[in-house]
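Encoded as structure tokens, the following chain is the form predicted on its own, with no partner shown.
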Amino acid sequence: MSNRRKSTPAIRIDNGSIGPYGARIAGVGHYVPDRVVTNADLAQIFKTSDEWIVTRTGMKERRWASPEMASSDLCIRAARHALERANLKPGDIDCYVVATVTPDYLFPATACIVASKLGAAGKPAFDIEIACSGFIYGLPMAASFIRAGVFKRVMLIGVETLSKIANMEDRGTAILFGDGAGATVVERTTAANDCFLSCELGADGSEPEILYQPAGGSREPVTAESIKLKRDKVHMSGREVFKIAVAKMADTAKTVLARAHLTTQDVRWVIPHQANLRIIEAAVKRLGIPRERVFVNIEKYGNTSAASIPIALSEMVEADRLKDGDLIIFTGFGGGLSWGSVAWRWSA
């Protein structure tokens, strides 16, 4: 392991006034494919069992997209759900952002396709590729656009069809991943009602092989040989990911609370990236947050990467579990390696 990760500088942003505007979440929505893949289903493929998977991951089932369904198809359904909840139309959104590592194509950006299919062609649209940290990176970016007066409303969508890049000969990774999309409408409010409190973002690319897709980019274009060796699929060093994820999620969450002049006692909810139940429980224990204030849905969906936090947020809204003024900590970790946390005040 490189020692560089310990000293890598991070981006820290607090809620200093940058203009007359604030940002709030006006609507959230989600979509998961119909196909349910249970642990029993996976036991037909691998030498495994429901007990083995649940003990190590907390996952009981996940959703997989059909062969003809692309990431943009999931995005569109999640976006429509969010727009309906926000009582908005696609043309009311000024910019579309999609966070994903499983785009429809290497280019153009999936966000361009999503905006056009929703009927908002001509609007700015782009993708961000930071794996499981997609929502953590995207939310401060959307809020910053709005607080600076660039846009009035931004649609941020986290989506993955990870089943399409899972190595079905590698039990350790194939059991983890699910498909889904979560959409969030971030809109302008007054500076006095700004919901963005603080964030910390960090990354270290010195050892990408800890969690990456080796073949498919300019470093290693896809060939018949790389496909044969499954190098076009996800590769992960699980033990390294576990150790770094727990530390970074807890440490960045503590930092954003300190920068917002808050403590763990002020936190109503932690909504973490749903990577692995053991990672979540270890991180919140280190943070000192009671388990009952942590939202977890990993047993239903598995690890949906960039989609996991907005799906969780949408389910919380659906269940009426968020109240006006609730302090939320969003925290996550992913490929890059990348990590971060966001402190956000909920506005009903």
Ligand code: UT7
Given for the second form:
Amino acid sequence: MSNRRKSTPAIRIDNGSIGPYGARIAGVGHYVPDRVVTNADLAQIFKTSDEWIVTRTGMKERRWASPEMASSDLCIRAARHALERANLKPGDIDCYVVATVTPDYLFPATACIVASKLGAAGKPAFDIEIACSGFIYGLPMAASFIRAGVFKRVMLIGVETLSKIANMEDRGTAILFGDGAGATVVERTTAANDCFLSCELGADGSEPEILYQPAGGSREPVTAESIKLKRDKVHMSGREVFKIAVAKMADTAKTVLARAHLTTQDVRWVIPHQANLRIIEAAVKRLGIPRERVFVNIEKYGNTSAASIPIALSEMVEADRLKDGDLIIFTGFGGGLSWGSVAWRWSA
Ligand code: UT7
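With the form predicted on its own already on screen, would you show the form predicted in complex with the named molecule?
The next block holds the full complex; its first chain is the one shown before.
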């Protein structure tokens, strides 16, 4: 056991009462569609350039799902990958949770479809919809279910098929988004080995129009007119989101460290939501964490919203970059507006 680990009490009580259980991540997996869309491809659709996109966002390419592929199809592939890594079967999972803003249908929940298609019909399943913060909200929730003894294993999947709601007439947003899914099996361990150290979550819905899909809900059902005006697609004030994102990622990361009685020196990895390289770099600068301790894969996938952090985590596992005892800060933000960070101890 490393010194870093020894200096940390076995269980934190910031997010719940002390019980006999702790939570750990037993397996992660991901899936991205085969179709690669480069910046040059986008420059064929509207007036943009590889130079502008790389300089302003750090993105070089992203993946887009085929027309017949829905979010649940991506989830299933990512879930199977995570189950395989955890050496588990779909029936070993007690609850399926999907975080997404691009569900198969407005209802029923995509998680119900995923669990059934995996052969686990009958298991509890539901979606959470908190945009790009989906994994950041979902992980503490899954860990809390487990700590409380409600479930032994929770499958948390972040998925998006944002290409389906991108406005191809708006170069300011259409370049940003990609499709993909990342799946995580969170499972019971002993309280002494609990990996969930602390979290800080927040939201402010006073100006939902900063980042939203105006038509399609109860406030503005879809009409022929709204389709014509692209109000069934993503609308965003990029600069507004940018400003808030940097501050919230850095500030909540500081809070979770303080709550867990840790410092930036203890952090081995920051795994941020992959929305914009400039946002990530500004946030970690404000946090005082060197760039080499920050995982970035935005150049390959663009912004995959709720899927970006679990895809990143899965790629880190694949590359064997996480060691037992590593302190990870997951941090993100998105529509809502919403934001948050989670301090998590990696258990191999
Ligand atoms: O997951 C959470 C979701 N959202 C985000 O995280 C987004 C956060 N915001 C951002 O990442 C950035 O604000 C953007 C990348 C979206 C935009 O970058 P920016 O540096 O804030 O650019 P801007 O919107 O202020 O636009 C600057 C210029 C404008 O031209 P003028 O008015 O200065 O002549 C835009 O019309 O760049 C123009 N522009 C483009 N030019 C070429 C906007 N999009 C493009 C484009 N290609 N794709």
